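As a starting point, one isolated chain is supplied in structure tokens, in the form predicted alone.
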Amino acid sequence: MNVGFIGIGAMGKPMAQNLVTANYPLYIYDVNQPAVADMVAQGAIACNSPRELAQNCQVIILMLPNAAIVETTLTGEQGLLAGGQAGQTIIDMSSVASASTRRMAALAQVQQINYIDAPVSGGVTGAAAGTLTIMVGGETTAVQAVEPILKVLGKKIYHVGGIGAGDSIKVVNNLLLGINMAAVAEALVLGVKSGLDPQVMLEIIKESSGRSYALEAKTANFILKNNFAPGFAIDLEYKDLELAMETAKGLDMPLPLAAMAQQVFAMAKAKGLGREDISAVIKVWEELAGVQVRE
């Protein structure tokens, strides 16, 4: 089975590499030519357009930055749908709003192309290790047909419902991640300002009721090591919080904590930290408080 992959970025590249390692014939497309050349050297086949890729593949995976790019990739004279064939399956693993996914799925279904949303959690480390958590929305038969491919990319695969359901749970998950990360940064700076040792705080809180993934994963491995190479970038978390706000607006529901967390990430972006890991939001509070948590 020929597999297509569009989006050879920080997450997409290691995912594509895992498919090559699993011996899937892999066709790729990306505007980043050095990334494409590197994948070709590893055995992938480069295409000149999404349309050309669609003409050669039974399953196509998208790992793209936002819904606008997903839509551009699918539509137009050189888009995936222009080269699409009945019976194909498109798996969109990007983080986008469920409403956008349903629009793209409707276009695909006109051509009898299956469409699945399958956003992921686990960051660059999980993408490289093939241990991502994958949240899948789509018709059961279509999901089951591509499960072997998904198992190359992830360790835990959840079929959570119909089209758009995967995107919805990803929005909920990343809303919590953003709020938790903003809270961890604020709390650690308060502790240091109060005279506490960051390592002591980590050891105690991770065994107490204030513990969270953001505390445990981001304090020891990122903040205390003064290492902010992106496992998950501030720009992406800000975007995902915006997706949560858009979703809530459509449902006429307030999200005050998400809104506050988004503003924390907005401050970090304004300081030029957008491409750093989400843990870099601690720099905002360090500057305001006049103390430093990092070693």
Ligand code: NAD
Contents of the next structure:
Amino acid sequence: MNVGFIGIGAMGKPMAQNLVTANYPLYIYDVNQPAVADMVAQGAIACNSPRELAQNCQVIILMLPNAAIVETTLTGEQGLLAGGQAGQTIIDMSSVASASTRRMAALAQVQQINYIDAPVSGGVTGAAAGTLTIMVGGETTAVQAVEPILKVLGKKIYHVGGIGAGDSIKVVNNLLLGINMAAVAEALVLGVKSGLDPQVMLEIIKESSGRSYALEAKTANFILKNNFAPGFAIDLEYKDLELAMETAKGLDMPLPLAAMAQQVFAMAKAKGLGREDISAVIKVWEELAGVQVRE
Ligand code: NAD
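Could you output the structure for the form predicted together with this ligand, given that the previous block was the form predicted alone?
Okay, now the whole complex, with that chain kicking things off.
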């Protein structure tokens, strides 16, 4: 079965590599030519457009930055739908709004193309290890048909509900990640300002009630190593917090903590840190407090 992959970025590249290793003939498309060339050297086949890719593949995976890019990739003149074939399946693994996913699924359905939302959690490490958590929304038969492919990419695969349900839970998860990351940055800077050693803080809080994924995954490997290469970019988490805010507005629900966390990410973006890992929000607090947590 020919598989297509669009979006060979921080996440997409290791995911695509796992599909090549699993012996799927893999057709790829990305606007970043060096990323494409790298995958071709590893056995993937490059396409000149999403349209050409759709003409060659039964299953197509998207791992793109945001909904606007996903929508153009589908509906553009050289887009997937222009080359679409009845019976094929598009799996959008990007983190996007469920409303956009439902619009794209409806367009695909006109051409009898199956559409599934399957955003992920687990970061670049999980993508490389094939251990992502995958949150799936869509028709059961379409989801079951692509399960072997999802199992190459992830370890825990949850079929959450109908189309858009995977996107909805991903928004909830990343609301928590954003709040926790902003909180970790604030707390570690307070600790250093109080005279504590960052290593000691990490060791103790990891075993205490203040622990979180953001603390464990981002302190030792990113903050303390002064390494902010994404990872998961600040621009992308800002987008995910915006998705949470939009969702809440539609439901007439306040999200004060998410709003505050989003402003912390906005401060980091304003400092030019948008392409750095989310752990780089610590630089905002370090500057305000006049101390450095990083070594
Ligand atoms: P990234 O920016 O590293 O990669 C995106 C890729 O898409 C790049 O290679 C880029 O060149 C390509 N691209 C952009 N516009 C394109 C277009 N018009 N046509 C074709 N290719 C295009 O982003 P990432 O970190 O890999 O994240 C991808 C998605 O996964 C995002 O929606 C993100 O929110 C989500 N996500 C990321 C992580 C993470 O830890 N990085 C974790 C979970 C989910």
